[in-house]
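Only one chain is given next, in structure tokens, and it is the form predicted alone.
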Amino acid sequence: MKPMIIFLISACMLLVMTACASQTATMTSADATVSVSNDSSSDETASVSNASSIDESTSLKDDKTGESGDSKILVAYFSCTGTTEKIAGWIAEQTGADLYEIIPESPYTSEDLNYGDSSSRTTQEQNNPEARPVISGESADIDRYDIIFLGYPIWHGQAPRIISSFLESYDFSGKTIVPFCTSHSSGAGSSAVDLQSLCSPSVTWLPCERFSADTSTETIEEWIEVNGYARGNR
């Protein structure tokens, strides 16, 4: 009797041993998925993170290119009695352009712009196509700008040879040049398509606009809406 409780007990011993080990075993397990779930939860947190910060990068880059996309313009321009100047400036502050003065290295005196003197610089000079007075100061960006604004004043019917120089010195390939003139009386005549002649076919010429001394800034505003060239129209 003594060897069959023994052997009961012995029994129940082993079954309660077996059934601890193996709540043991699975409690292990389930700790084993939770840190795998959690590292792959890490990873995957740390996966998108980057994504976003990619993705982030690329799309300011994307907006960066857009801006650099937008036209550029200059405006180039000569005068002598300041009549040019201005016009050119209110073009400038208008488009939101820059400016720069084409100066020659000989200043042009009150004699030297004496029209009724066959003598004088500006009559030999416009009598003389091949007349090429030199610009002095620093060059002109040309590279930077898809469209230049080219103002003179109308000497002897046509632009001062000065503006010959001017195009001569650069490459204006696939540039927009936008012509305008002043004058007191007389009108623009073939001064822009005379100038055509010195660029690259490539080049689109856009009419010429002639503007006296007592233009006023909504007339210049006026002519830069029809263009399509206003500060935020572009």
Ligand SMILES: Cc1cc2nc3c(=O)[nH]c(=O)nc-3n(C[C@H](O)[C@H](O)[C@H](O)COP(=O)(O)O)c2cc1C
Second form
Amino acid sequence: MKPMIIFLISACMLLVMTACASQTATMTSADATVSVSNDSSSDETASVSNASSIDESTSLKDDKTGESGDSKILVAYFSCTGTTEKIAGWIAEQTGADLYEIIPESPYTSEDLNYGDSSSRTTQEQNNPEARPVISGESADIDRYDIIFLGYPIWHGQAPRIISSFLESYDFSGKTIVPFCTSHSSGAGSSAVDLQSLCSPSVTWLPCERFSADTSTETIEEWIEVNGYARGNR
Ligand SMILES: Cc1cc2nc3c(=O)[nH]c(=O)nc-3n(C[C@H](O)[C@H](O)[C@H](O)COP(=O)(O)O)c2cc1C
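Mind pulling up the form predicted together with this ligand next to the form predicted alone we just looked at?
Now the full complex is given, and it begins with the chain already shown.
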């Protein structure tokens, strides 16, 4: 009888130990799954937030902040002869955005704007990538905005250096920048791409749209509609 009892107790203990061992194995594999999936999701986030090229496939229609309906938009622009200013005004009107003019501390005279003169102020600034004309007036309250339309004229194929001053004056991390430009005949070229390195890699840059002086308000309306920038889409 006694050996029988010892045998039964041993059998029970063996069963309990086997059950514990298999539970431990399950927990270990579940832990591994969690940590792997966390790793892959953080990798995804990193690759999205580190994307520093212009996202050709993205419009504000796809922008998560836009979908939430409470995004705040700013139209910041620099303009010397009124073309960019006019378009900035239409964009602000049609999107319900606030307007901010980038004003140089030292205004550009007509001699400064003479782009046929190799010694004019603008030619010298554009030839010097380090030039940072000083901005005067009130600062823009960038923290209040999720989306910033950024408008400028093309000067010698590039954005005026004061746009670099503007971008280096604020932290645009996590925001979306929609660049647009005006010119006599040149396209946007690499103007917006060249500005990206001045901002955090977490900024989403949408493609730069170029407008001519005779652009109509209807054209702007259509651009806003096609890209989902309109009030109703926010
Ligand atoms: C210094 C300077 C350089 C310019 N360079 C170019 C150029 O490279 N290509 C072009 O098509 N237009 C060029 N333009 C014309 C302006 O881009 C165009 O007139 C623009 O719409 C002016 O914008 P604003 O009225 O907002 O200042 C230049 C104008 C200036 C003053």
